[in-house]
Each structure stands twice: as structure tokens, then as C-alpha cells.
Amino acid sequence: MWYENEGKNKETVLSTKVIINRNIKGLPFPPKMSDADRENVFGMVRQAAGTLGLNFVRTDELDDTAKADLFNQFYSGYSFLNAKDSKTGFLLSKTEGLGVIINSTDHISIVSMVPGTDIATAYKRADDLAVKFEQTMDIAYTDKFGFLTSQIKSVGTGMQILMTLALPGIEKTEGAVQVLSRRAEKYDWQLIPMTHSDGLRESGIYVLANLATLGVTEEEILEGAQKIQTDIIKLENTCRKNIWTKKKILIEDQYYRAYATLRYCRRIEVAEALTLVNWLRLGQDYVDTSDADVNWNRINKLTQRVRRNYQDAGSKITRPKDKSTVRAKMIRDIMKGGQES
């Protein structure tokens, strides 16, 4: 999967998300959309990607193995896979990470993802993609606003930029988070934990995302962007240097009790799962990792694995005890190698 490529700074962010949102002029948002304004909307989409190189899939004629794919490749959540009559769909680019949500919140949603920091090639895909919707279609934009969307957030420019975080040092010294928070609001973004499909709190885990899109330009946004990923990944070292050189013996004896724990477990829960990984991250650099078969690849891999199971989602469709089993069969294969998903 994409985000199991190498990205650069991926010790602190797991990844960079590129949306760019545009709607078809003269059509009312999807919230108030008929069925046949729906349609209307597929016809003309597919129309426009004829020579782009995407494919076209309706949300329901997907089975549960591409439904399971595209969610855990982050494209979109459970409940808009799995709604009914809901005429939504996909256009799916050959290039691991992008893609285009059709019919959500927007007509069209361009998602654009990558690991680690290169905003700069999340924004150029989804963007090269906008333009030539734009220079097929009659996308609703005005002098005054800029791009129309259904969100008043995301009108001007359209464009969201969502960073995953994984901030252990900074989650576990105190006063850390608030003064990231305060860092980020000066360039007018929002920092928010992260939450689990089953609104249980991501130990560690945040989202970093803009507030701005009226009244700036795409650069302007790229340029905060770029400001406030150098000051988390500068300020999350550093927690993390200060807490081994206070707590070696701890962080050691944490590593090596969260490897032997994944590496062996019969059952497990995310909570659980989420905590060990973070021990892991937060001594990686600093332990002697000699006895210890993990890499940066393998930590961050079974990050978003375990943050990110369709099955999981889905509370019907296993028992918790089977879910928390097949998990830690997973999580076994990830820590010995494998690529058990």
C-alpha cells in the first residue's frame, strides 16, 4: 500500500493528505441532490476522466474485498462505503494514493496521499488532476469567493491538507501539546487527536489540518504547511531526546516489554496495541534495538494497520473476541516480516 513506501520524516508524520474539492456549476451540493442530479453528476465525471487514466467504480457494486481495500487505504470511511441508494462512486488512479471521491460531500473530491512529508507531490497529483476537471467540466468558482463547496471551510481555494501524526514525545511531556496547538493556530491550522473508528482516542495520534482556504492561495497554505511540519518534527525530537536522557532505563524496559507483547500476543485490542507501538516509536533511535527485529518500515507499517481495518469498522461483521484475535495474528506477521493485512 501507499503509505508503506518510504516518506521522508515518517518517525514523526505517517502522512500528508492533499484534498481538493470542486463542484459542477448549476447542481445543487450531494447533501440536497436528487438521484437523478446524482447520475447527472456520474455521467459527466466519467465523461472527463476518459482521458485521465482513472477508472470508474460505483460505491454499490463494490464486493467487501475492494470495499475493505479502498478503506484501508484511507480513501474514504466505513459508513460511506456501506451506505445504501447512496449513488457515490470512485475514480482510481494507477499511482498508489490518489484518487477522486465522487459524489460526498462535493461533487468531487481529489485525494491525494503520500508518506511522510512531501506535500509538495501530494499537492502537485491532486492538483494537476483539478486542473483538468477544471478545463473539462464548468466548475462552480466566482471572483469574489473562489471554488464553491458544500463546507464554508473549504470554499476559496478548496483545498484541505490533513497530517498524520504520531507524537509520543510530545504527548508524554507535559505542556508539550498545548504549546504545539498554540504553534499551529499561528499559522492557522488545527491540531486534534485522533480518534478510532469506534471513537476510542489513537494513543499518541493526531491530525494536523488548515483552517484557511478563503482569502489565501494554495502557496500561502503550502508555505504554513511546510513551516509547521518543521516545527512538530523539531519539537517532537527533541521531547523524545529529553525523555531518554531522563528515563533510559524506563524507555528500555518499555521497548522491550511492547516488542515482546506484539511479537507473541494471542489477543489484543487497538487501545493496547496503539500504547505498545508508541514505546516502540519513542525508543527506536535511542535503545539498543540488538535483539530486537524492528525497523522504522515495520513500526510505522504496523501503525496504520492497526489504526486502520475494515473489520474493525465494521463491529457486525466479527465478535470482539474474534476481531481481537485475528488482529494479533496480524500484528504477529507484521513484527516477524510478513504482510499479512
The other form holds:
Amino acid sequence: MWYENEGKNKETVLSTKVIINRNIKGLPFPPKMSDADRENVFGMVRQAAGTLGLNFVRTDELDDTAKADLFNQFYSGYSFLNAKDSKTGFLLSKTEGLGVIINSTDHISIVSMVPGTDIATAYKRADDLAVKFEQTMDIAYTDKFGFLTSQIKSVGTGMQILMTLALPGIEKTEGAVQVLSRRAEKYDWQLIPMTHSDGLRESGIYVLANLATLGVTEEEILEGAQKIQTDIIKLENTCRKNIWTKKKILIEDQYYRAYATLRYCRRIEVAEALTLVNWLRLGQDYVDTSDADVNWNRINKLTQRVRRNYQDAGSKITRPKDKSTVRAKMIRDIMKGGQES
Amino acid sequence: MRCSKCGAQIGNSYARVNGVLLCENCARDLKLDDMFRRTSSILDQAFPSLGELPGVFSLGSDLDFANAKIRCPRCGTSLRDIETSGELGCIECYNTFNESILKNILKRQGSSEYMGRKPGASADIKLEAEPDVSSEEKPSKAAKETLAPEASEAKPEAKKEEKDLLEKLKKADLGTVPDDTLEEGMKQAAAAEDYELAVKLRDELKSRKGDN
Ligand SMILES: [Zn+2]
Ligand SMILES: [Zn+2]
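Just the form predicted alone so far, so send over the form predicted together with the partner chain.
Up next: the whole complex, starting with the chain shown before.
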């Protein structure tokens, strides 16, 4: 999985995702497309795929393993993968974390994800593909509006940047989330608290997304991203340090309680697991961890696996109690240092 | 039992949310009922659209309703459709609704001019690698007590006396500073993005309220 590689600023930034949307001239946008239009897009995309070194797959021909893989790697949501007769597809690349979604909100949605803060790499991979699509297909564009997209919010550059952040320090510091939200808005970004698919808040997890896509250059968006990202990491570090300075015993106590529960639990819910991982995150750089076998890779892997699990999202296992047992086993394995593939 | 947010011992009254225990205060602070209503988890969408998130898509209020009857001749999308979904139906929609809708988003996005790159050619952006902020500030395990790195420098546009106050507070024994000065300093520090100082001042203020 791309997110298991070590990213820069991994203590705070789980991942950076760049999405670039493009549409083909002469066809309505996907929400208004007929089945014939959709097949038409498949045909054109399939042709382009060969020259781009990408592999085309139709969603309705994917087996469960392939769906689970796309889901677990954050390309796609459960309902998108399992919608009936939706005529959607993917272009998969050999590069982990890089792919294209076909006939979602736009004809072509290029998705590029990296662990940590390496936005330059995430952007370059996505943009290289976008340029190639523009060279090989007739892409909808006007000088006035830039790239035309189905969603008004992405017209222009057609680019969205989403950073997934783990901010336990900020969240536990009174007023800090508000300070951060205002700061983000100043740069025309938005901070959104993450909600799990079960409807509960994912404690400490936030997404930062750009709002402006028109009237700004790609470079300005990217530079803005770097600037605000650096600010957030600094603020989070300040908060973590401050909490530690004020409440050493409490943090150490919570750290080891969290460690023990995650290491030995037999049944655990998503919300509880994420709350516990939060304490590990908060204490990892400060607490004397010699009695615990935890490292940042394990913390991040735990966070992502708990948040994103096809087995969980799917209805194969229906009883919540069984799900929580399976989840506990997965968590114990990661805490033991297993599955370190 | 302990609160899983603040770690405090939990008394008789607490909330249990899907296996997570919260003390009464934290449950109220988190406005849990409010949180539960925000169910759009954006990474769960095939394409996470900002339009689906609360508070992002706020067209509508100043829409020109004289245009509400216009439909795109190509795909039949109406202005009302766009207003509710944030979606256009086809490329022709951009010509049809040009004036009415775009005026609105452009206002929010700050400009009506497209500034991005042209199709088919990379913008050739040279980004500097982002600093590894975490490791820069990370305490070594051996020296966990090391002090904070220098607080971020004040913004140039900050007024001179504000800078003076912040400088003074940075050096001051906070125990001797009056409440209103602390409060003023907290505001200024937040405005100058010196979060470290702001947090320090806030804690001092809070501990005083606790004393009384
Ligand atoms: Zn509490
Ligand atoms: Zn139309």
C-alpha cells in the first residue's frame, strides 16, 4: 500500500491527494450521460490507456478482491464500487497511489496520493497524466473558464488537493481548531472534521481542502498548500508539546493504557480504536516509550487500516460484534509488528 | 473509568459513544449531536466533491431568480438544478448560465479570469521541497525537556506597539501580568500567528480562573 511508505511529516500528515478532473468535448458530463455515452467514453479511454501505459478495467467486471484493493487504497468509495449498472471504470497504473476514475462526476478524474506532505510529487504525477490526456483527446477547455468540469467548484484548474491530517494536539487544545479553521479560510482552504462511514466522528482526523480553482494558477494553489500545511504542523507540534509539558503523567498514563488496549484487545469499535491511536500519536515523541514497541509507521498503518477497511464497509460480516472481533485481531497483529510487508 | 478525550476520571455522568467514554464536559464540548449530522465522509466518495460538504456550497442567496426558468438547450439542466446540486450537465451549460451562475462563484473565488495552464503543456512548476517540520522540532528522547524553538517571527504588518507587547510577554513572568493584558496579548499573539505564545497566555488565564 502506498500509505505504508514513510512520508515526510508523517507524525501529522497522513496523506496528500491531488485530483485533476477533465472532460471530453462533445459529450454531456457523467450525471447527464446515457448508457451509450458512457460506453463511448470507455472506448476513447481504452484507446488512450494503451499509449499512456495504463490498464483499463470496468467496475462491473471487478471481483471482490480487486474492489477491496481499490477501496483500501482510497481510490474509491464502497457505494461507487458496488453501484448497479453504473458503467464506471478505472485506469490503473503501475505507480502505487496513482490512478484514474472514469465516469464518476467527470469523464476523467486523475487521483494521485502520497504518504506525508510530498505535494510536489503528488501533483507532478497527476499533472503529467493530465497533460497526456489533453494531448491525445479533445478535452473541454475555454480561455475564460479553463477546464470545464461537472462541478462548478472545480472549474478552472479542475484541481483539488486534499490533505488528511491527524491533529490530536490541536483537537485537545481549547480554541485551536477554530484558530486553524480561520487561518485556512484566509488562504482559501477549508478544514473539515472527518466522519467515518459509520457516521461517527474520527477523532483527531481532519481533511484540508482547497476552495479556489479559478483565478489562481496551479503554482499558487500548490504554494498555498505548502504554506498552510507547514503552519498546521507547527501549530500541532506546539500543542503536543504544550500538552506534554502541562500533563506529563497523564499523557504517559494514557499512552500506555492505549498501547495495552490496542495490543491485547479482543473486540474493539472504530471510534474507540482511533481515540486510542490518538493518544499514541500524542505521546510518541515525548513519552519514554521503552516499555512499548511502537513506531510511527505502525501508528500510521493502524490509523489507515482502522479507518479504511473493505471488510468493515461491506456487508459480508453483518454482526457488529463479529466485525469488532475481526478488527481487534487486525489491530493486535499490527501492534505485534506482524503484516509488516 | 477515564474520559477518552481529556483523560479525567469520570464520575456518575458520562457519555458512551460506540465504545468511547466521554466525560460530560467533553461530550458537550464536542457537540456530539451536531457531529453526527455531518455524515459525508469525503474520502468515501468516489470523487470527493466539496459541494457535498456542509457550508461549502452556498450559492443561492443572491441568485438572480429572473433567470430561474432558463434551461440549457443541450442537456435541459435548469438554474435551479445547478443551485441544488452544484453540478452542470454539459459544456453548453457554461454558455447558457454564464452570467447568472458564474458571477456568483467567481465572487467567492476572487477573480473571473482563468489563470491556470493551457491544455497539453505542463506548467513547469518548480516547488521547493517542504521542510520536514516534525523532525526539526522533535525532541530527542534523551533530551525530552528541551525548550521550544524560537517562536515564529511576528508579521511585518503587525503594529509596532503590538510587537512590543508580545515581546514583553514572551520574556515576562506571566504570574505578574494583569488579566486584561494577558487577554489582549492572547488576541494579538493569535493574530500574529504566534500560537505558542497564545496558548501559554491562555493557560495562564485559565489557571487563574480555576484559582478563584
Ligand atoms: Zn473529558
Ligand atoms: Zn447543458
